[in-house]
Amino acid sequence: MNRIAARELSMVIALVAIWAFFAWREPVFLSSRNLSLLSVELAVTAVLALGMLVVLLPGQIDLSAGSGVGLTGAVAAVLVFWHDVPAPLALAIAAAGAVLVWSAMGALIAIERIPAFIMTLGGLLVFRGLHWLVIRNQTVPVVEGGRQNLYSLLTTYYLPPVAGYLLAALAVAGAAFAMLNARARRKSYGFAVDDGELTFLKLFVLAQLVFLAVIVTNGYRGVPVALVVLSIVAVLVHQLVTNTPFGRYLYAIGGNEEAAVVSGVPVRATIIGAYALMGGIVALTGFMQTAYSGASTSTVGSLMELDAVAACVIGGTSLRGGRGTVLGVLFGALIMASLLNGMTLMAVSPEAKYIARGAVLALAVWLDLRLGQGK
């Protein structure tokens, strides 16, 4: 069994282990409600960990994330129920803030050669400053008068039992059409591709997971309108990083930067698009982590990056850039949903919650390490 593949049973064993412990202590775990709760939490942390696989291909990384979450959420929040700004545009002022502010710490990284460790290490000290200024240290909700907006619906909306079903049949049927048109380009262009048989089994496999998610969530409330965003995010994402010229420099720059340079990729300016992308999933993040909380509070968004992070790096994602894939971030960040769920659940006092993030985060890296190379 080479590396690659020891990594990805290990993470399977992992997931089923925490899944079957927390099962056991908690039954209620396995509940419609509460995996339909994990699911949410579950897209707030996937969300983020894809911002951080933009990032971490071109070797990079963004320790600012958990701080710009909660900076993003509360400006959004000011300016709802403080300033009386209709909901979108609040939104949209805070996004478009993120995208200028995250592309100028690209731009010192990249430009100026400052190490994006220190330069977001910066960063994170600022933002939270920002951010507990931005509230005054109070509790900033984002509704007023109980009346639901944009903002709150982002985590409390859930998509009707019908809804649920046809979005689940679309998404199925537009991962085949990916599928089968990936297929054929790397058979055309003379590529080794799987057989039939193989890739009908994966399909079968994917389809039973999205319908079997579907009537989970139904037998709450519904899907979860966190799910569907989540669920575009990382189509996008996925695209971008495999279908596009900016992916391929991602993982050029990753893989080499000198010889990305010698071979004309433009290092610069996809570090700088890297950290603007980010900043967009930083800003979405925090308005889903804000509006789960129900209010922006000074403890929002806390070490949210190193969740992030460990999400990256427990799917297969190389913290010395070059290597990541969207499935396995999304992977990680279900083993760290669920650890955070089911201690939750377990009541587990908020210091055991801490060391066991931070067990899990070296045990990622170990796992980088010995497990990752691929050599």
Given for the second form:
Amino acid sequence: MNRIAARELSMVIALVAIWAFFAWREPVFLSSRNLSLLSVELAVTAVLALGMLVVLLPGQIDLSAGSGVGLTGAVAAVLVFWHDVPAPLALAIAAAGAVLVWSAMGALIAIERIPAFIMTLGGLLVFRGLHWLVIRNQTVPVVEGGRQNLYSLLTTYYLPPVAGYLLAALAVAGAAFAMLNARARRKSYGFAVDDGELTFLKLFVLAQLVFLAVIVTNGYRGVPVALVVLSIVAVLVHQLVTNTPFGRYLYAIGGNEEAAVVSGVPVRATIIGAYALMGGIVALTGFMQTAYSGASTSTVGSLMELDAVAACVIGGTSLRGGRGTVLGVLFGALIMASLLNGMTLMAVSPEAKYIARGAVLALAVWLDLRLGQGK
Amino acid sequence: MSPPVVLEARGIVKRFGGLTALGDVSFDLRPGEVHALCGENGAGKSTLIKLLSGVHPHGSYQGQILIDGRPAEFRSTRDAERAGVAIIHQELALFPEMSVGENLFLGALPRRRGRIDWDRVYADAAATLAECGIALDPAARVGDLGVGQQQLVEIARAVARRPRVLVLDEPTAALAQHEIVTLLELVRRLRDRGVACVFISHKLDEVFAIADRITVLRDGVAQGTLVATRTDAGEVIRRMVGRRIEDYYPRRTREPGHTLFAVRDLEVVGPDGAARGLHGIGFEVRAGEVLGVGGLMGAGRTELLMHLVGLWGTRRSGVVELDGRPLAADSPRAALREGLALVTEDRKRFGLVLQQGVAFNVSLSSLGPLRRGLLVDRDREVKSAMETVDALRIRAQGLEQPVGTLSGGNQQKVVLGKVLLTAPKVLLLDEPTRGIDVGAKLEVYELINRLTAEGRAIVLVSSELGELVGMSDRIVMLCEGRVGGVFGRGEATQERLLAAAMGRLDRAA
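What would the structure be for the form predicted in complex with its partner chain, rather than the form predicted alone?
Full assembly next; the chain just shown is listed first.
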């Protein structure tokens, strides 16, 4: 067993330990209803973390993500509730605005060389102020009471049970096809591949997990649409970072920016692109998180940037850039979401929640250093 | 009778996993001698000196290390330092923001009543520098010094600890000719004071200029210890490579074609103001031709190449033409698009993404053409990477081996492979053979022959005069940002080139 495997194993053990602990203290943790809610919370945390991955890979960071979540959700909510703009249009306007603003931040970072940490720290404060300005320090619901729109459905719509199973079957079949295809290709290139049994085992575990998730969520109200959104975003981001020139450039810039420049990598365009993408993901997360709260309030999105960074780091992403995977980030997000959900169930005080989140983050980085690179 | 031995290694065997880095190496060092270690990259030189200096601790190898005839068990570099073994690594380990004096005594700064005694720091530093014959201000900021001067500071720092054994790992790799002279002078001075020096260098002329004895390593096995005055470079090379190299520089000239690359009256201001710049530079390179560019450190060779791909300085006037069309490359990306490619001298810094694999690095500059729709076409990518590995004979365990774990020669081939995949018409090669072993050097030279035979033009920057003379069809010597002289293939001798580099062509000619 190599060091990477040891690291991954320790993360699985950590997750199992967290779940076991909460299940022991609060048996309701494992109920269909709670796991269903957890999956929605996971979706919100993980989508933002996947955006953060795209920004961290080239060695940048986005500290403004959390207040951006609050702001984009607020803009959409205000358009819908106060100005009677149709929900799809409101979401589109807010999302387009976010992409523009994040592209501008990316341009300032890439072209004017303002350090990303400072630029987005400024963004954090500016967006928080704008957020409160936009909602005039009130509570702005995402929809009129008792009704539904595209905005509110983001976290309240559940697929019918049959559709859930159908989707799960499709997903597993797709994953099996992709894995076997990739394995055959790697073999034809003469690259190292897992042996057949291990490949089968991985697929088997994946299929079980997917169907288990569907069975559990069907036990409540069905597969949450937010989980479907997360799956789509995860597949897209995975494709983007591993199989497109843009994704390769992200890794190259994070690995060695000077070499990337000399190699003809469009460094500036790539970094601006990463932030533009982050803008879109911030908006998507903003809609989901605000919808999950039911209304835009002054606290929506607060500190979410740190949960996103934590999820990335726990999932093995390097803060110096050049290293990180989608699967790792999903895992890190699951750990963070589980912790928060469990602590809420146990009615842990907000003070203790902060302390626990911070401790877990530090612990994860320490484990990463001890078990990961070994350099 | 045999002379006294200060340090001895007996029957050293060192394995990394299944790989044997050193197989039964013995080696001894006498006070007041310079003992050179020669061998290709991967021959085991670095491993050996890491054992001698405690980087690989006692117990991680078999065999014995003796100091003054008594077994020594270094568990750390600190143990080795205490026993009087000081090592100067290839990569400089100085603090650029601190002064020379601070760097000399860092870790052992003299104190008075708990506070650092700055007067003594600078007095002691001045004394140490004087002792080494280094004319530097102890209060100067290290980051403001040139690489050559920093190397001297590094040695002075070791000397300040009064070592009995001084190990120098390729101390001249980054230095220009006149700086090398200063450094060798310093090593001689230390030797005459009785310090035993281990000297590692790829440059055999230096080895013969300084060494008393030479031990050759090949594939982790000692190939004998030679007395420098009773052997020659041919013998050392023969033992290093295990075969005889008749011709060091296998340049095959051919009838050049049309002018492919032209630079006229280039006036460039450097980023740090008017202090450094390029003035009135002009040259032409024809298809199938190698234009050598030489000069001392700071003459503007690297700056010229960097400027041509948009990485250095601001152009005030002058024209650059590629294949008859004006070229205005403001970035390496734009230059690559036009068919002008740069291979930098510092491959780890400017050439490679070290933690990524061979295929990743080789295809990095060509991902656009390797695309199918939105995605990178893995089949074509792997195919072209494999062809590159075969064509350049890159020795790697596979296309996914991180390039940081390859030897210097193979890393250089990966950089060359990446550039060649973009099908450039003109290649700018900055010190393409720096720090790589003899075998890989020959392969690079053969590659230069092949590329020019295909009708490409090459600008070859080198600080090794032999290489310039041996591999260039014409040579431009730069001197303080200006052209100091131009030489045809028959006219260039090392003496004349050096004279041009120092701006004294008239007197030498």
